[in-house]
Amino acid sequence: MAESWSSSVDAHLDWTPGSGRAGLAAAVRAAIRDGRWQPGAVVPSTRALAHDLDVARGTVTRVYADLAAEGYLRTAQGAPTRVATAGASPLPAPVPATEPAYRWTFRPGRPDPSLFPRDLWLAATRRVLSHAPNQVFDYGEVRGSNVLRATLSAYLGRARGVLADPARIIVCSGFNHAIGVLGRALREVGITETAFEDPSIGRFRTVASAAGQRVVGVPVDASGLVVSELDSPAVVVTPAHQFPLGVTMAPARRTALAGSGAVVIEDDYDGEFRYDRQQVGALQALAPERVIYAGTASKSLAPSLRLAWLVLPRSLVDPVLAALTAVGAQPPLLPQLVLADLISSGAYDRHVRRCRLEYRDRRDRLVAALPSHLTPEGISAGLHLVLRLPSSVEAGLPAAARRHSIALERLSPMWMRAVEEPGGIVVGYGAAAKNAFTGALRAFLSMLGELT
């Protein structure tokens, strides 16, 4: 019985040796149109088919010239040839999305995507690329790059007041990646329950929960954190901009966070865009031995790179490093090396500049054209700002985004538990591409005028 070849090394065909050019011609035939090969794709030379099936050359240039005039194939001269569109099967009709497609966006926490900085990544990978060693292109470091980790000590130290060496520094993929490990790591060394903010981003809980963390809330007011409710032995905050409010942890409470003795896991998701008042420092520097730093370039940069890192207390380095190992998913190399570049390079710096001033620029042309019974709030710092709304309109908000063909986010699911807060929007004045703002901010203003 002849023996049923179901692929070549290039090329993956139902097709049964010494069948003849008959038999190779249906097999190349089925093969489109079941879809394996599919509409415009280069198929196989003749050259390279006719050596993985050990058949002559001139009988799989017969068969592509046949099935070029039957339809199947296009031959062109000086081009490879393509499966054509006729006789292939149509491919599957596309899955739909959980939720409709929106013209505009005010989702929080997403930065403008326009303004990557494509021409001075590409430098960076240029230049690193011409002098990196063969090793960056093998199994990284679990910690991250040695690199990118002193790179981090200098930058943190002089930009956000963080006291870090490079020993202490975990590179992570995102911010998600890195509270999945933490919660791992105080898993190990017993602490079992974790406290956020209270309201706060429910995914990042999510997370903490699924790495075995018993997940409360503390809650937040006009001085951020309430301290003196926190009873848990880890807490999450966001003292610089706290996300959603945007309010900034008053220096008090920062001091009595600091002595606490709580771990504290510190993300500081947006320190690099503050417009209206001084810099605010690291919590870190407080009490390096007991607050977890946590940086990231997802809003300075680009949240597809994944790129996150961790400044750890000493006691902590080992135990982070175990469940790191455990989990897995670090970021490649070569991304860590170009941001490395960019920022000992001063390229860094001036690209964060370029997008303080145009975040600022579209806080100010939105707060301009507010409503006046609408006070923003969280203003000074960050992507994104609140507007309170009283809960029977923020009930209102998902319809009258879908008609507008807004995406945005309600502040009422953000809450840990039940509470006598109006409603609101948490509004991501950076997510939109910088030529679309001004249209977007119109649609934004004319759905406000709908509801309010």
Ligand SMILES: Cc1ncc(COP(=O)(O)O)c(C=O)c1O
Contents of the next structure:
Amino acid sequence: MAESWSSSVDAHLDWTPGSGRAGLAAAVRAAIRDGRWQPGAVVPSTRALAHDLDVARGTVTRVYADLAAEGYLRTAQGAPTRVATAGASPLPAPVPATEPAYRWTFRPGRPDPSLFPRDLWLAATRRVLSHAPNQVFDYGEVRGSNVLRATLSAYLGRARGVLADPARIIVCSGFNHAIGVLGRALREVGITETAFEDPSIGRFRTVASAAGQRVVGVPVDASGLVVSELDSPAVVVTPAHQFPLGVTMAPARRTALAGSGAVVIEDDYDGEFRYDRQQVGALQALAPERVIYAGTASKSLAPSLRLAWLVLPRSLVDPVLAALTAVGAQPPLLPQLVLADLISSGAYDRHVRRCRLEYRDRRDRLVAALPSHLTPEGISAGLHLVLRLPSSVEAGLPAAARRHSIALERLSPMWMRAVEEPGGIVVGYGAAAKNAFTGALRAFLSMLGELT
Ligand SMILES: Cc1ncc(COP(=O)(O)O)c(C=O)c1O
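What I would like now is the form predicted together with the ligand, since the data block earlier showed the form predicted on its own; can you produce it?
Expanding to the full complex; the earlier chain stays at the top.
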């Protein structure tokens, strides 16, 4: 009977002991065809595999030589043997990517991945690993690392004016995760309807609805959420920089919302990036027992970290912890400690300042280069702006973007109401890599010239 063997380098083979050279060769071929041994990967050494399978080393050596002759493996003097890559006929064809590959990107909501502070992250990781106790390799606390929560408490108070005692902070795997956890926790305390700004991101509305919330829309105007139209016990808002329209919530609206009695989920996704004047502090400070403050590392560092944090009203700490325990999927502990080190060493502030300069410069260049009939909407902040277009023009956008190889997002899918709103482009000027921005801008302007 075939058995699964795991060698010292984790090479899983369905191999029948005693099946000899032919049996072993068949097992390796099958592992390569199935993709368990991937193209380009180093295969176990002949010594390690012979030891693990308890066969003669010469058997493995001959099997590897046969498979190299057949094109499955690649051997080279003085280098480890690898699974063959392109050009080796026995390998399955690569699976085509589901999304077309675009040369340029203006997708909103993305920071420039080339600005990720690799050196700072590496240095912080070194510091963490050299000082942290062995417990950091154990299961972490459900609510998140104590060290990160204490660090965030000081940082959020200083940078965003949030009243954030560490006992109220929990760490989540991104805002996406947080919305699912909160939807469930609110349901447990009897809240089953959550309002979202109209327009807003559909993905978050879907997560809230999957967590048991009835989702409704509340309009947004030039002063932010129209609070007088809010009739739900909970609401998700982006007061510092409305996504996608880019307006800031006016002071009178902030006061009205804080006093509305609703549980407010304040999505402060890009609060660090304000270019024209003093940052607007978080709404949470006006009503810490009604407002749930949510922050994320997705814009300031990278979405792939999946790190976000919530500062909760005291009455919601236990229900949210219960929901978090039920949902699971908390972020791993080590990156939490690295983030804490980055913040407390001052490296995070320096990094954010560097990014702010870069994004501000891009925004200025984009705005200066726009044709005069297109007026950008939204305050000078964050990583995106909106260009409104008649719906008939927006309809031509996907094809134009494909022709110019630009990844873009349209405004119209973000509206919730049935009436037809003007279309537009939500232009994410943060997403391109620094050295590709000039080319991306040229392509974008040329596409706009054709379209409008
Ligand atoms: C409005 C808004 N809120 C929050 C987020 C952050 O989401 P996450 O933390 O899941 O990456 C984004 C990211 O695209 C966003 O655009």
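Positions refer to the first chain, counted from 1. We call the rigid core whatever largest set of C-alpha positions still superposes within 1.5 Å between the two forms. Fair warning: this is a prediction, and the values are worked out from it, not measured in the lab.
After superposing the rigid core, the C-alpha of Ser405 moves by less than 2 Å between these two forms.
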